[in-house]
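First, one chain by itself: the form predicted on its own, in structure tokens.
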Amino acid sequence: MDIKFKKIRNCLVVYPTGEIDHHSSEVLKKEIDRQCESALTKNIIVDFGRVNFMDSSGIGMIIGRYKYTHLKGGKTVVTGVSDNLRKIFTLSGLGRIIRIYPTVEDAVENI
């Protein structure tokens, strides 16, 4: 898994690539937390545009980031969700607590 980060306004935008499974979700979680602390951001946008697979570990990672930002008065949202990942969000109930935007720009404007 490759991960890129970008700070836009008060948001940390996360661009993971590949699969989010047990191993990569731990790496992703730690790296997002580290980047949030160093960038002093309270909002996280995860762009799933280049993610082709996510299992329950990825769901847990997203819920953990939601709790992290909620405690700081911020939000965690996602963008670029494919039809397959949207099914995972819907079936897991994640779609009820995590807002899904079509693009990063839409997410930044609405946070």
Second form
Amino acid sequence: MDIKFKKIRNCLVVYPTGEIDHHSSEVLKKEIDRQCESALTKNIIVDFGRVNFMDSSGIGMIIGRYKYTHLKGGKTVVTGVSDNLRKIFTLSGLGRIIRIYPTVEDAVENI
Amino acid sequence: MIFDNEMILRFKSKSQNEGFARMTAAAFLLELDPTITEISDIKTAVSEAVTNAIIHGYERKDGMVTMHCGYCGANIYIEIIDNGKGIEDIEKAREPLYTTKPYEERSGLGFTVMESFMDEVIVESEPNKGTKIVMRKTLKSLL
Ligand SMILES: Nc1ncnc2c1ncn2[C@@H]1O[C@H](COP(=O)(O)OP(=O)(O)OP(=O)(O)O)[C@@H](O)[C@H]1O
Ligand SMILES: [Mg+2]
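Having seen the form predicted on its own, I'd like the form predicted together with the partner chain now, please.
Okay, now the whole complex, with that chain kicking things off.
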């Protein structure tokens, strides 16, 4: 899985590319946690703009990062959720605990 | 059941085969000209069932997973079979948010996803024998 990272203010922005399933989410989790420790940011923004598939493993991955940032007094939010991912986001009820912003800029401004 | 067309795929319980299995199912069904949403729903449901076979059925030990796909008219059927540890309480396992692996960041949503993305999900399982998931979806685009 190709993952890009950017640090904007006190946020670590994560751009995964491709398909998020059990296989790729293991890599994604490790990479995010590693970057989070070295970037010293308390918030995580995961942008789904380049993700074309996600199953329940992705939901578990987001909740895991949410718990991690919560412990440090930060937040985990998501952006760029396209129509084909919206169904699983809605079904999971994730929107009740995690904020979904249209773009990374919106997330950085409002987090 | 007699299908218009069917195929069987057998693969090792390795996580890299999750993508292979859902791509193969999608490629097999392409002939029916399903909508993008229908294909996306089917791929997600296959991914859930195959992942469950690998992480719960075999608990990451080596084993073989079988995927059987077939269609008859507008109805498509997908079976995912493992010979792993089986499920003790099927009803409980199907409850939303129920998981036996919370420490591995599982959310207990797999069965909920299968049920809402497909039209019917049947679970047959016996402890220490294995699990068979049968899913049906009617392609509305073909009706
Ligand atoms: N093939 C299987 N073999 C053995 N147990 C299974 C199998 N499939 C599911 N289970 C059991 O059913 C429970 C619920 O499955 P479900 O897919 O809904 O959630 P999960 O896999 O735990 O989490 P998620 O799918 O959200 O990552 C599992 O935690 C597991 O105990
Ligand atoms: Mg599951």
